[in-house]
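In the form predicted on its own, a lone chain appears below as structure tokens.
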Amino acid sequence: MFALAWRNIWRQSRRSMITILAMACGAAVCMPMMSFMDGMFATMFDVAVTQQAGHVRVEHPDYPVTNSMFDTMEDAQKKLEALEALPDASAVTWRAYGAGLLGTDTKSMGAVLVGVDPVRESRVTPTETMLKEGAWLTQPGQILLGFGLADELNASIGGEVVIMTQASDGSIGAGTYTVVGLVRSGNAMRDNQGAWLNLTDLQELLFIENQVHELVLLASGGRDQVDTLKADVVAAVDESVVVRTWYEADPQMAEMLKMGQQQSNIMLVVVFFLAGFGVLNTMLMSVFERTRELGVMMALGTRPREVIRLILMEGFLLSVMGVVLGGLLGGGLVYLICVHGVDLGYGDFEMSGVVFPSRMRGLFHINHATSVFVSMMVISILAALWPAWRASKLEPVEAMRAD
């Protein structure tokens, strides 16, 4: 059966090659496009979720609505220790937020103040990629500026900035800090208005000693284990706080990532349709051209189910060759996109508050490549079902009379 199907494919070598190339091109185009989109949305997820919202966050119940410096959590140290003991949490950090006026010798400007624990924050945030220049926070009295904010203030590494703000007790908080680094977080707002201080410095500045606004956790199993981690966190803390997942804290980002997956699925459907149509056309033409031959085979005792197996085998062989060739071509393109990236030629650009680099790199998932190959083969075989069924219904006498 295999030998006969193989011979039948190459009777019309040009048509078979066109079908194989069409499927190969479909796979070769689909794979790098999916890789590129995965890389783009992974960058967005990393900047907007992993580095900021975290997979799960714990806050004062009113803070998500008010964003007020007064809505802090009590017994933060105790909560932090309880959360760090959770086996499903790969990293935990705590943060405090405020607003203040930053000034240098020549200029002043409002900024968002972020107080972080330098050690714990480095376990959550990839500080080595976050820094554009300089070094990460190591001791009190240091400050990091978003590179856009630093440019507006004419501040440079090694220089000093003065912060003035209103403390929680109504007094004026003020301090002088040394700039040790410039931040390029990928978040446009933070890069242009953000300043990072040691957590103890901000607590002292705002007079909120031993208080924080949020605890941020990363799940050890990534985003797939977020719900499990949330359940553990709820059990570990008391009812005086609210626990939210990243998609509850940022539903717009969750919807955008969902739309990205839907776009990938639509692209797959289009490719599969074209591949199936190509196989259907090839198999139908093959059946029409071999009507007399099929009639002779059936007159000599070939059963209808064996005719169906023969046609399906031909469709299967076409799909295998198309998938193998497409895998080679697509794999090469995916390698180039993932390793070398694609220079969009427009410089850095912003979308939904996330700054993307001019050179975007893809992200390869073996399950996506497998789904493309398996689905294309299944669709090709399904497309061959109708020609196979039609061939099995031929009347031997009438078929042998066909031109």
The other form holds:
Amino acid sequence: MFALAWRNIWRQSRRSMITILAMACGAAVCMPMMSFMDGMFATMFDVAVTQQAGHVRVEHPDYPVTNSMFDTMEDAQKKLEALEALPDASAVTWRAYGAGLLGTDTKSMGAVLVGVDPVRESRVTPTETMLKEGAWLTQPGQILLGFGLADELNASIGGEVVIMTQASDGSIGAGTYTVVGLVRSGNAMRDNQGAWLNLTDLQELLFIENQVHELVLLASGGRDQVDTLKADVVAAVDESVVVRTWYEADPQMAEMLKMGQQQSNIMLVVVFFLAGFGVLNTMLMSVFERTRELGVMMALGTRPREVIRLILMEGFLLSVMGVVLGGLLGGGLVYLICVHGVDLGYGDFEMSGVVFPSRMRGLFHINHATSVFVSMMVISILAALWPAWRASKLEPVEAMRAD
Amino acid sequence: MVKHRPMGFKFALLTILCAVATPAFAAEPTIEELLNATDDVNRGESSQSTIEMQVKTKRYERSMTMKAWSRGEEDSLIRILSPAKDAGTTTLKVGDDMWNYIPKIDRTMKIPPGMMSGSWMGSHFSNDDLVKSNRLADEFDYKKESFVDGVYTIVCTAKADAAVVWGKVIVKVRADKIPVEVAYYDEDGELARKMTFSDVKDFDGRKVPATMLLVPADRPDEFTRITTTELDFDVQFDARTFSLQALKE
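Show the same protein again, this time as the form predicted in complex with its partner chain rather than the form predicted on its own.
Entire complex below, previous chain first.
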């Protein structure tokens, strides 16, 4: 049966080749496309969620709206300890925020001050990817500047900057800090206005000792486990704070990621349908051409069920060949996208506050290959069903009379 | 559109720092004269004063004493004397520019344009209030509404093309050109803040309201009160009084 199907395919080798190539091209386009788009979504997720929102976040109920320095949490230390004990949390950190005037000898600018706990923060934020130059914070008196802000101020690593701000008691808070690194976070606003310093330094500057604005957690199970983690966190903290998942905190980003996913799904469906119609066309044609031959086979005692199996086998073989060829082509392209990236030629570009590097890298995931393979094969077999059914319904006598 | 606040702190401070040399029983003043007297009293005058500023907000309450020097409406220098934590912190204003000197870190920082709307020294006044020098009579259409018990009530409505924050300002000023109250309304006609003057005293031979109280309309429990304790006019300044070097002294 297999041999027969194989031979049948190559009887019209040009037509079969074209079908195989069409499927291969479909797969070869789909795989890199999925890889590329996932790479883009991963960048967005990383900038918006991993670096900022966290999977789950805890804040003073008013803070998300007011962003006021005064809306800090009570008993932050106790809460932090309780959250660090949660088995579902892989990392926990705390942060305080402020705004101030940041200056060098020659220039000054308004800056967003982010107070981070260097050790805990580095477990939550991928510091190596966030740092453009220099080193992460290690001790008090150090500061990291967004590279845009540093440019604007003519500040460089090793230099000193001054912060002047309004402290929580109404007095003027001021301090001098040494620049140890430049940050390229991917968030345009932060890269141009952000300054990261030790949590304790910021607390002292703002006169908010032992107070923080947010606790941020990552789920040990990854982003699919945020709801479980949220439930744990809610149980672990009191009611003086509000607990939100990243998608509750940043519904716009969540919506965008969802929309992007849908778009790529729609694209996949279109490509698959094209492949499916290719198979359908090929099989219909070959059944039609072989009416007489099939009639002879059935007259000689081949049962309709066997005819169906033969035609399906042919469709299946076509799709296997298409998928293998497509997998090789697509895999090669995915490799290039992941390792070398794609230069879109715009330079760095910004989309909803996220700065993408001009050379975008794809993301490899085995799902890209398997989903393409499985759906192509399923579609091909489905597409072969109708011709197969038609063939099985042939009346041998009638069929043998056909030309 | 660049928005700025006419007649803010500057006006108030100047009103206090440099009083109007007006005879008590002059001929009836025109409305324009009254408005100019209110925000333009000290042109060409020099003064030196000691003031107390008391700030009460929902979050904090603080009280400071300051020494201030001013020359015309262009230049001023204000230094904090107490509390000890902020002592020596000095603001220099020259024209539309402003610098703060912080002794703790021995640095002078220029306030960038984006931060001019921020609070000055934790008070209800913004940096802009100190710097901007618009005049009511120029930016607003004005009309006398009443004259009761020696106090004029003048309604000023922003001119269509005026780049000002306030939609309407209602000025109450005495016939002897001493202001009583200035109420600021936003563009929707809502009261935004109200400044009242009281405690008229004689300083260096001139009558000046020694106390000025600013209350934001949406937070009636909060206020900034400025009280003048000493005030001298016609002070001689040398060229470097209003310079960046002077900030550190």
